[in-house]
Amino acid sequence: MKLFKTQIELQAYLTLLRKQSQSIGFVPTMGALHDGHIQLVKASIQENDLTVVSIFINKKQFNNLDDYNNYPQNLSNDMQLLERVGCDVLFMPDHDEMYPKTYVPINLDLGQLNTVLEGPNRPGHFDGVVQVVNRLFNYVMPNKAYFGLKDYQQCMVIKVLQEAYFPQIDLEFCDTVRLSNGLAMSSRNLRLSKQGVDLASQLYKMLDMIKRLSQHIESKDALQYAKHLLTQKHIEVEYLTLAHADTLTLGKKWFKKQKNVVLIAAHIEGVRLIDNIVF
């Protein structure tokens, strides 16, 4: 596995490979890698000649400074995992490499994606996502890029960016990888105690229950019941909402089959977790 810390060195290497008509897959991460990330890397390896993974903790997408300062890091473990799975290139820029003094942010109209759910709850978050993914896409210029659907709204934001600036890049949104108890794999899980991990498994259990209840009762009642059960377990629910799977338009009634997405954000042991289910 080759390691690059500057975009000039990275681009010089990738340019040589493009001249050999090699396809490039790309998995952007913030490190603290888990099996969810590794599944994305495996998908890229399977579908491309060369796979690039980036590790960069992007301060611009953190609206909470404590969250940024407490974000888990384990670079040596990350590198071992990537070596073991067969990653070809690791790109690890520092902040000045990603955002030099000459950096000019792009403007991207996200429409209602900035006004629902994560948008108002994490002001500036999606702009930070747009800026960093724009930079990384320009540096790597992959044929395909891979993202996990746990961050459902973020995937939709990246799709808007791709359609506006990078139509030549194919996006692959991959299913959420879960622990045996149903909890979505997340770097933030490392900040939970064993009891916290057990408690956090309730998030997906409630989402799955809502899916089953959708066959029998109205959406408002299903959501209200799930929120009540979570609150009884002393889980702080930030939102638990039904939206259209294609547009993220919030809904008061169930949509057609496979067009429902129920999204949740909750706090357990001071850690903010998100998850979703589509049905």
Contents of the next structure:
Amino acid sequence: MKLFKTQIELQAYLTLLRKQSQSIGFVPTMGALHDGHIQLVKASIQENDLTVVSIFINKKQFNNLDDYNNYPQNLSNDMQLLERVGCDVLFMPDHDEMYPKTYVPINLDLGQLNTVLEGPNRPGHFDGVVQVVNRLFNYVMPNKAYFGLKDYQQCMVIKVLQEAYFPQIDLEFCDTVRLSNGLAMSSRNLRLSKQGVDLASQLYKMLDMIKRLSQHIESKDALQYAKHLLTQKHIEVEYLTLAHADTLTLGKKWFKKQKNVVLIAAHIEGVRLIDNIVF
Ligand code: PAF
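Mind pulling up the form predicted in complex with pantoate (PAF) next to the form predicted on its own we just looked at?
Everything in the complex follows now, all chains and molecules, and the chain you saw is the first one.
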């Protein structure tokens, strides 16, 4: 695996390969890699000649300084995992490489997407994501880029960015990878105790229960019941919300024809976790 820390080196290498008509797959990450990331890398390896993974903890997308300071890092493990799975290129820029003094932020109108769920709950978060992914896409110019559906709203934000600036890049959104207890894999899980991991499995259990209840009762009642059960277990629910799966328009009633997504953000042991279910 080749390691590049500057965009100049990275681009020199990728330009050479592009001239040989090699297709490039790209998986952007913030490190602390887990099986969810590895599945994205595997998909990229299968579908492209060359796979680039980036590791960059993007301060701009953290609205909470504690969350940024405590974000897990495990570089030697990350590099081992990437080597083992067969990643070709690791790009690890530092802050100044990503955002030099001359950097002018792009202004992307996310419309109503930024007014629901993670938007108001994490002010500035999506703008930070847009800035970094814009930079990374410009540096890597992949044929295909891979993102996990655990970050459902982020996937929709990336789609807006791609449609506006990168129509030549194909996006692939991959299913959430889960532990055997149902908990969605996330780098932040590393900050949970063993009991925290057990408790956090309730999030998906409740999402799955809501999906099953949708056959029988109104959405309002299903969501209220799930929230009640989570609160009883001392899980702090930030939101538990029904939205249209294509537009993220919030819903008061189930949407017909399998267009429902229920999204949750909750706090366990001071760690903020998100998950969702589509049905
Ligand atoms: O999903 C993430 O890990 C990050 O938001 C991303 C897409 C790598 C941008 O920093």
